[in-house]
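Shown next as structure tokens: one chain only, the form predicted alone.
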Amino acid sequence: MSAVVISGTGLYQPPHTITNAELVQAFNAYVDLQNAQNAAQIEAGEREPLAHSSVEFIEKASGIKQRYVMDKSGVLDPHRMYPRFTPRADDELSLMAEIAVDACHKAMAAAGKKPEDIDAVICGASNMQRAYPAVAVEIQQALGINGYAFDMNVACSTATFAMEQAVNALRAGSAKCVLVVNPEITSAHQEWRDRDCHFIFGDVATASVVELAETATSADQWEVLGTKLATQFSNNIRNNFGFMNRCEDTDPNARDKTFRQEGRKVFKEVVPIAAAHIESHLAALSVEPTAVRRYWLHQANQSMNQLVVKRLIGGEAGADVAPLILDEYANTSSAGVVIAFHKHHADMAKGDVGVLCSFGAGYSVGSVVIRKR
């Protein structure tokens, strides 16, 4: 088969940062205010009373310590708590598009690719700001890029899953190149107003050149050893949104219309089947996880990414070999594997083995083993 590299990344990163304690200080604003409105309810035990959050709480459960987002006030506002975007006009670019655009740029230039160079735009992320036109053949547009393109949604999974349909239609002749982008406007869904999950997303856009080794130019080359793709059916993570929902008669705003996760139930279910999906797509590659120079996983919560590697490596990887943007950034769904490897990649040299690998709601989990040349 054709040999296939990623020969360039893009990050578009959000202008608004909110930190642990400002997201605190608008929770903990929100639940004073609805258990004042709710009090003779919670006096007759009709309801329970709501209760506040912490940076103690959060740091704790997560290892986050504050997030990028499009829209600071809207979130930070206890009396609407989500962000407040300007509708565009249908012949403006989408605010989806205007992001992933950015990342694109970024990841062209470092492969050196025009657009004319690119054969095909696959766009993933966890929602899309519209059913259609799909919002990869408007990034397309934007870009000037000939061929074909499509959106896709795995969910946090999506960028690996993406990379293997892009490495597909490399060997298979229908493309050259392709550009994969995963704009993940994550505030969108997230609910700001639940104490489980209020802290979990961040906002923010990566791309990724997938193409041709015979075609590279970049100094930046990563061959592509594998690709390995798994799902299994789970309601633990889980977002009821959708184009039937009015039909259902169903209030638009109910809890179920946003993310939601039974979070203990993910942690010991994923930990094992991600060290499991890891390790069987090394051993069928003859590559023994200690070998492994770095792994680029899912950025959801520091005590999972732990422990996956833990299982694969028998002891415990510091910072080095399973590197965390999850402290800055937060959870940013599909983007977030793409964003580790984006920043911690330089220092690698010719040889090394490294596994981007992510896993969500699905589940799904997928994995791309990459050598430098």
The other form holds:
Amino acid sequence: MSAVVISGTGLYQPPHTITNAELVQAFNAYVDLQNAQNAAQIEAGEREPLAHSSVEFIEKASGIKQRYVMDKSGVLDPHRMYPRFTPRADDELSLMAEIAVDACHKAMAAAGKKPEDIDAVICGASNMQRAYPAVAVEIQQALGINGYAFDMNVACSTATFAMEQAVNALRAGSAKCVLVVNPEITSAHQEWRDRDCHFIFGDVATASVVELAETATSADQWEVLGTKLATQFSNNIRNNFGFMNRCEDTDPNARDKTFRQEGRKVFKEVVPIAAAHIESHLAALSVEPTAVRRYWLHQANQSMNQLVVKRLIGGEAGADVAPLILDEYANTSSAGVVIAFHKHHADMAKGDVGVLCSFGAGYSVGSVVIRKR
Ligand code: COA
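Rather than the form predicted alone that you just supplied, could I have the structure of the form predicted in complex with coenzyme A?
Everything in the complex follows now, all chains and molecules, and the chain you saw is the first one.
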């Protein structure tokens, strides 16, 4: 089999930061407004008052300290509680494509690739800006790339699932250099008005160049030793927004049309799935979990990641073994593993093995085992 490498990554970081203190202040103002508006019903015992959020809870429960967003003012407006974006004409680059293109330029520069060197673009994200044409094709056009492009969505696991599609295309000969891009504008499907999850997400875009080793010229190459994907249906992370909403005559602003989850259940069920998945993947490659230099895990919850690694290596996972970026970025859905890799691999030596592993809605879990060349 031809060797395939990841030869460059790129990161787009949105212009605005929201700290937990700012987020909680806006959320609590929203709660106070709602409770004042519903005071009579609350007084009559017909409705429960909404409860305040707290910075302490957020940091303890998740490890998240801040997040980056494309628009801050709309999210922090207690009368609105979601971002405010200006509609763009059909002949303008869409917002998702814009941030994707920025990340792609950086990944291409890191890998030393020009548009003519690339012949496939896979755009993977947990939501697409529109039904069609595919955002990937818009990105392809904006970058001046020939070949083909398509969108895909496996929620938080999309990056690793897309990397496997890239590896397969390279090995099958249908592409020679693939750009995998993950533009995540999670702020638009996040439920900023729900105390259980209002702190979870952040916006970002990542891109990765995946190519045949024989064409790679980058000084920083990571050979893909294997990829492994698995899914198992669960309703514990769900969003019912979709093209049939109109026909169902349902409220487009109803709670089920944005992100919702049973966080506790997700935590309990996904940790063992992810740990067993990585263990069996490594066993198939004859790599001991303790021989892995670094785990770049999905960035949703600090304790979840610590537990996954503890199950694998039997001890505490320090930041050196399983780096965290969620304190700064929050959960950026599919992009989290790529940010972790992007920011935390420069210190690794030739021959070091690392595992990218994402997990999330579906349930889905994907792992990519790589070795520094
Ligand atoms: N501020 C203050 N208190 C809050 C709160 C908030 N924002 N949100 C919930 N609480 C309270 C709850 O009401 C509950 O109170 P109770 O014990 O009196 O009933 C308590 O805190 C614990 O709530 P719980 O929902 O069980 O919290 P948790 O410890 O499970 O943490 C998550 C919540 C979401 C951080 C955590 O479950 C998680 O990260 N799960 C995995 C999620 C994941 O990976 N999702 C993938 C998304 S793609």
